[in-house]
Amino acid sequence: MNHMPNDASNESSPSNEAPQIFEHLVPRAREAAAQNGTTRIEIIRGDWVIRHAAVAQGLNVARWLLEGPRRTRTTGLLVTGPVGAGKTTLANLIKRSYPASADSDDEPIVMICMTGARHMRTVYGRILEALNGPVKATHHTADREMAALRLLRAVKCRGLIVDEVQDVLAGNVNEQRRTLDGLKYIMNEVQLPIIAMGTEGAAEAFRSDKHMDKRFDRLVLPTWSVGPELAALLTSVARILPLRRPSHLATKDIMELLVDETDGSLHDMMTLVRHAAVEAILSGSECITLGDLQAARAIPNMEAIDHVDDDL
């Protein structure tokens, strides 16, 4: 969770009382828990990155690919998983790990989305758009290809992230083959690793090309079920929520509820937890219970959020 200060304090405590420490939270969440309700709700509603084992593995493989020397036979990573598994979140996390320099035109990571891109001409166009390059409707595929490769070299790109790569399958067989050939061509000509994100359909598309199949490592993001892995995940989540009392999310009843309600989708589970955490601040309970999660399908009342600090 972003924007959490490091030192613990409670600005609402009287000066003659010791500040609350919030020892149930990790250090970076403790000062956040001492803030007013509006600030804490903003944190809860912000971007989360849940660094479970598969995310850690993806980051490690990405580093291996992006920080190594350029190779003639460049390899890549294909990350697959169901909708809501966290593929795009992982892609954004990798991109943020290699920020562009403020005093340079270098662009270490270029990220594009394949949604609706049935032709390699469109893919080249999206690379050019990501780099603020020239994209003209009159440009043929070869024109865009030349411009895209030239720009990727000019900005010293170290890796290309391609999200929603399963949309390759939206084209006919010949279009699929040409698009996969185009991605291979980028890898070969710029010696550029590609990190591709998609559903299981993406793995099907890559298996149809034996060269792509051999050049890409595989990482599958999980669908969650009740067990020790989910318990560890939820324990970690509870320790970063800026709530002032402990939330015991790793109980069997809560895990079963979350899995049953969401079919094990990480995104949907975290949506329920967000809603329940906001309601815990609005109600003053300051912790998430099974009952809170049972009622968490509904979006919290925005008018109540507007007035959460009125009684301070």
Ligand SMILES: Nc1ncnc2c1ncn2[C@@H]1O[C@H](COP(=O)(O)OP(=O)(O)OP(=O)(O)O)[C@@H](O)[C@H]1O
The other form holds:
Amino acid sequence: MNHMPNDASNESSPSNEAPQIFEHLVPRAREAAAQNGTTRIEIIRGDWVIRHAAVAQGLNVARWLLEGPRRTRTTGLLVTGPVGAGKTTLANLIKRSYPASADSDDEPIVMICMTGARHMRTVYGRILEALNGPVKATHHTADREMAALRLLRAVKCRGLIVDEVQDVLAGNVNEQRRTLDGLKYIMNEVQLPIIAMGTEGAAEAFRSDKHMDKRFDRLVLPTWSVGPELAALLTSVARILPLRRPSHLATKDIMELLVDETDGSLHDMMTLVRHAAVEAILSGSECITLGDLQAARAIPNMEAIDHVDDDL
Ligand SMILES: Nc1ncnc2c1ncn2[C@@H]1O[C@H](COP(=O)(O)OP(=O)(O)OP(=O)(O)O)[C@@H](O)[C@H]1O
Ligand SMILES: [Mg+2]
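For comparison with the form predicted alone, provide the form predicted in complex with this ligand.
Starting with the chain above, the whole complex follows.
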């Protein structure tokens, strides 16, 4: 099936022909669509983020928290969602919105991961690591706490992102309470909003603590089902993937297939779309169909990817 040979690109158009504009794509994807196969496959396999409604809401709340004046009663945001719903993706997006400046040591957003961190001592250690601070194995919790808080102030940190926060549950009830108290202490002492990401277990842990419960806004990243939200998501995806022909992904058949195959997991749906998009370049079809997605569980052939531009 070679609907659209490689010579459809701007770069290889005969010089007397107007370059193709790829009007089905958003402007920045149009340029990408004119690139060779290797480059486009790299883009498809890379990190592209759709700012769907929950992501947009998360970014807005983050701005509200991070750009406001420091307040005595600092508040935070708890983002929950199932595995692969996009929690870490949103965390990275928030962090990237506040880049560190090249000519100072300021670090507007510090991001740590709670994986396996049952004690506040480890959490302070991770903050110090994130800031390249000294982490001595012998440091007692109090020393680390002082060092971490000092550094957070010194780099004018405006917000702390804590990923995988459900791992507080790995500790016993006392350890859990102490860790949550520790996070509250950081919020109070440095007047630092915390944006926490975790699975549903995290929501339970936060609910069990009256103060945390009151102070944290909630945002749930969805499990997707067939409907207008999914249609909007898929329409956005089709508009940014650098394929040269339009893909109509927001049809009922495609939505049903994706939801059935993945139980509505964003990660799994995007994996199928990525595979199908790469195959569309390899086959030259340059668009994704229902049939392509039905076959998209298989990882594309790497040899074929190596040779995608051989005919250019
Ligand atoms: N907004 C988005 N737009 C496009 N793709 C996304 C988006 N969010 C997530 N994804 C896709 O889902 C994958 C998983 O996302 P992510 O790692 O952020 O999920 P998570 O909720 O942190 O998962 P886990 O519970 O395993 O930590 C990403 O690699 C990406 O392919
Ligand atoms: Mg994650």
